[in-house]
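Presented as structure tokens, the chain that follows is alone, the form predicted on its own.
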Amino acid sequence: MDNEIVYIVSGLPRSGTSLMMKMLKEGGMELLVDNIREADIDNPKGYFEYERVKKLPEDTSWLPDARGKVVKVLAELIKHLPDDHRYIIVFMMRDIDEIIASQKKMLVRRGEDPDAVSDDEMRTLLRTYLRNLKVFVGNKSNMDVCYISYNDLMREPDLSIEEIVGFFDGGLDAGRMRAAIDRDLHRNKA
């Protein structure tokens, strides 16, 4: 891996970002994580987060520590990454209805109202958000992105892994990446 590049896994909440972080780790990449957010029923294998990322755009002082490593950045924070770094991004996509179902279950477990926003309104918001984000990233000369479908990864893992390994110019252990996939955790299916 290039020690001048910040490698990022991103996506909407509940889109498979934690799985991709685990896969890249198993594939041989070093992660930037702090393990403050512990595994729970929603992510029994862990979240693979680095809390300081959530302070973007106010705090970017952690970015030099991220060079040559993989860090998870929520989709909504991608637009706050400063232009003075180069980013290679694996962006996780997932069926919108599965995301909504998964988010609702998580909200219920946290004692929050899962119906504060209707499914139709949420579906429209998420689709619009993704369209705008793709345009934003597509216009950034310092960002290269590979869009990976969580659903395809669950159905045909070898094809998705081949795409990821190719995106990273080889050097990843595809077998170990495949072994990191736990299909039993694909609990909210459209």
Given for the second form:
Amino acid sequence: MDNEIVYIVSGLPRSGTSLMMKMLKEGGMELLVDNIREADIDNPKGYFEYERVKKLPEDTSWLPDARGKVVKVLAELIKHLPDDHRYIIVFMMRDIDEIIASQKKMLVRRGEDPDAVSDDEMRTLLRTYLRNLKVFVGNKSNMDVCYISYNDLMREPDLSIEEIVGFFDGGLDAGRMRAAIDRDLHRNKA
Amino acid sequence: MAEERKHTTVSIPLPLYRKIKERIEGTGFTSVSDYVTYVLREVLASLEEDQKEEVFSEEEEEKVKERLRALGYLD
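Other form of same protein, the form predicted together with its partner chain, not the form predicted on its own:
To see the whole picture, the full complex is given below, headed by that same chain.
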């Protein structure tokens, strides 16, 4: 791995970002996490988050510590990453309806109103949101991105893992990455 | 004065050529070149379209952010 590059896993909540963090860890990457947000019923294997990421764009002082490591950066915060670093990004995509269904379950468990915005409206919003984010990332010369479909990863893990390993210029243990996928957990994950 | 050339030659693998030739049989395409030109124009148009941001109002953006906050992913 290149110690000058910040490796990032991104995506919308409930698109498989925690799974990808776990896979990259098993594959041999060092993660930047603090485990402040603990595992729960929504993410039984953990969130693999680093709380200071949420302080973007005000606080970027942690970024040098992220060089050569993988850190989870929510899609919304990607646009606040400063230009003076290089980023390799694995961006998780998932069927929008599955994302919405999973988010709504999580909202209920958090005591939030899952219907504050209708599913139809949220579907349209998230599609446009992701599309614009792709344009943004595509125009950044310091960001290289690989879009991985959570649905494809579940259907044919070997193909997706091969793509990720290639994107990272090899050096990842594909077998251990595959073993990190708990098919039972994710088959039942709405 | 020589007429300006309007076409040039590009190479594609023979197996792909044969596959396209089979595919266009019975369609409106009269040659592999016509088909390849059509597909490339479509792909380029799609790529150019992908490079444009769609209008996303502040209100719409705030709805997405509010969802992210409610989920605990944004402060």
